[in-house]
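Presented as structure tokens, the chain that follows is alone, the form predicted alone.
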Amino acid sequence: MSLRFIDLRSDTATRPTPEMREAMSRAEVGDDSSGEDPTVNALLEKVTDIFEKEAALFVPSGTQANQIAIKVYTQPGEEVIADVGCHPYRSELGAAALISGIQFSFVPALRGVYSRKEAEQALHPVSERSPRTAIIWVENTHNAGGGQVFPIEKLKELRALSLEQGIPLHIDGARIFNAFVASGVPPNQWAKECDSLNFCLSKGLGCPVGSILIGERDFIREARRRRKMLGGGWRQAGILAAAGLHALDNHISRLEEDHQNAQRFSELVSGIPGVRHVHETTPTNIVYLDVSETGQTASSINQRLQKNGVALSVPGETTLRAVTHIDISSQEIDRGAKALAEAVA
């Protein structure tokens, strides 16, 4: 009997479990485009309790969401205060300079986590000379920060902030569940501090594809305009809505699993000879690895873990990452970490 595939290169990499196969089948489904999508509707309506903000929208990807987000809060030639390690400047083509022709202003950030005071320094006097501020943004957790939480205080100071100078500020939450089981701070507290939030169901939840863009309602009707624009009008949706709804009843606790098997991940692979950890913590489901150490480049460490079959993604020349979901076991994390050590070796 032949090994499962261990798939760690993301949490995107999961498979609908039978269960929520099972719903996807029995959906009702309309058109979403015209808002008569049942089962849609009721994933909105459940994101908004839970989040307690007034409306929501489902489109096809976080990407999206976050060029979403930014195509409606922003004019031509505005800018982002944002950290450099953020999802839309990281991993999205340009599609912010491309789609709504703003620029970033990065702030000094550990980890993603940036201050107030940081923030502040940032912003430009509204002037003839200097480009309007337009958004605040936050990720939480922060991809490239190793899954940092991003402090719930911090998160304050910036609101407040944001309030005084009448400027937005937006959470992109792809795993925004991952920072609630592992910080304790409930959805609402987290939606509380920010005008606009979004979050992955293709991610640790568990769903084939999906995420939601959370709102004032004014906000949210013009975003569906732009989703329109975008290519993101959904027909019949339930059917992956009804993945999303399945998600949020059953996949959340247990996030928690993920994070003790990344945590158990870390440990195991520490006494690599030649492997050190990027981060020094691991706060949820996301392992950074330096193996410059080695002598050997991460690309060619990793095709010899997925001829034993075992896979992480390649961010950089001498990086690996591991991302810990719904589909690996404890189990397979032990099998995992062996693998590294001699595919190293």
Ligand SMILES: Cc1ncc(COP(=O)(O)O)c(C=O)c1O
The other form holds:
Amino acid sequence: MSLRFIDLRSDTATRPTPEMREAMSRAEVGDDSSGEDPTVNALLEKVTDIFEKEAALFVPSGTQANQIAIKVYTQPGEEVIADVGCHPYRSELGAAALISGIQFSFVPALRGVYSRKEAEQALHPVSERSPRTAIIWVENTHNAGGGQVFPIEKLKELRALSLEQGIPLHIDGARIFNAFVASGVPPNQWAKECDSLNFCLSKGLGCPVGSILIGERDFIREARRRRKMLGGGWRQAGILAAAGLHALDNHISRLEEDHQNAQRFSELVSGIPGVRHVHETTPTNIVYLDVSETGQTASSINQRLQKNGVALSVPGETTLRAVTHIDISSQEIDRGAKALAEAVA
Ligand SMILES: Cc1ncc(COP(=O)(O)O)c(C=O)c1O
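Right, the form predicted alone is done, so what does the form predicted in complex with the ligand look like?
Up next: the whole complex, starting with the chain shown before.
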């Protein structure tokens, strides 16, 4: 029997389980572009209950959710306060500049975490010279920050600033359920500390497609218009929403396993000569490794790994990333770590 390929490139690599496929095949559908898909509507109702926010919108991707949020809150020439590692700046092809005409104002941050004081220093008072600050942006958990959870106390401080200044606070919570499972802070608490938030169904929750944008009714009304403008006004999306409903019922608490697997992987690879951890800890499901001391490039190591049935992603010339998810067992973590040791040697 051939062994399964161990795909640690991303938690987007997950495939729907047989039970999820079964739920998808039974979904009742309608035209979601007109708000008439009953399964999408059931998903949105469930999400608004979980997060205790007024309204939600089902969109094809995390990137689209981020871009819609930026578009709704900003006018061209305005600024978004964020850390330099945030997804819309780093990995969305400059879409925020193209679609919304905004610029980012970066705050110094460690693994994506910054304080109220740092945000205050990046804020621009309304004046004849400065661009207006239109959003305070938080990523939780932080992808480039090695799955770091944004501490709720720090978020509360940012929230106070956002309310005092009248600047909306948005959370890119692509992995907010990982943050919940790792910290114990429930989804409604994260949602209470922001105006709006998005999360991905298609990452650790194991769905094939889909993200959700959540906020107040007026925000979501405008977001729905922007979704249409960006080509996201999909039709019988209930088949995908059924996967989302299944995931919210069955795949949240199991994220703990992914975190344990990432921790195990971190420990197993830390003895490999020349391989160093980029971050000191592994709070959730993402591990970045610096291989510069091996004298090899990350892509050459990864090519050898792939010949042994394991793939990591290569975010930098000498950086590898492993992300654990529902399709990776603890035995596969052991195999993956062993394959990495062999590929480096
Ligand atoms: C933090 C974060 N935000 C947004 C996205 C974008 O999600 P998608 O790949 O669905 O566009 C990602 C994807 O990795 C992410 O890590």
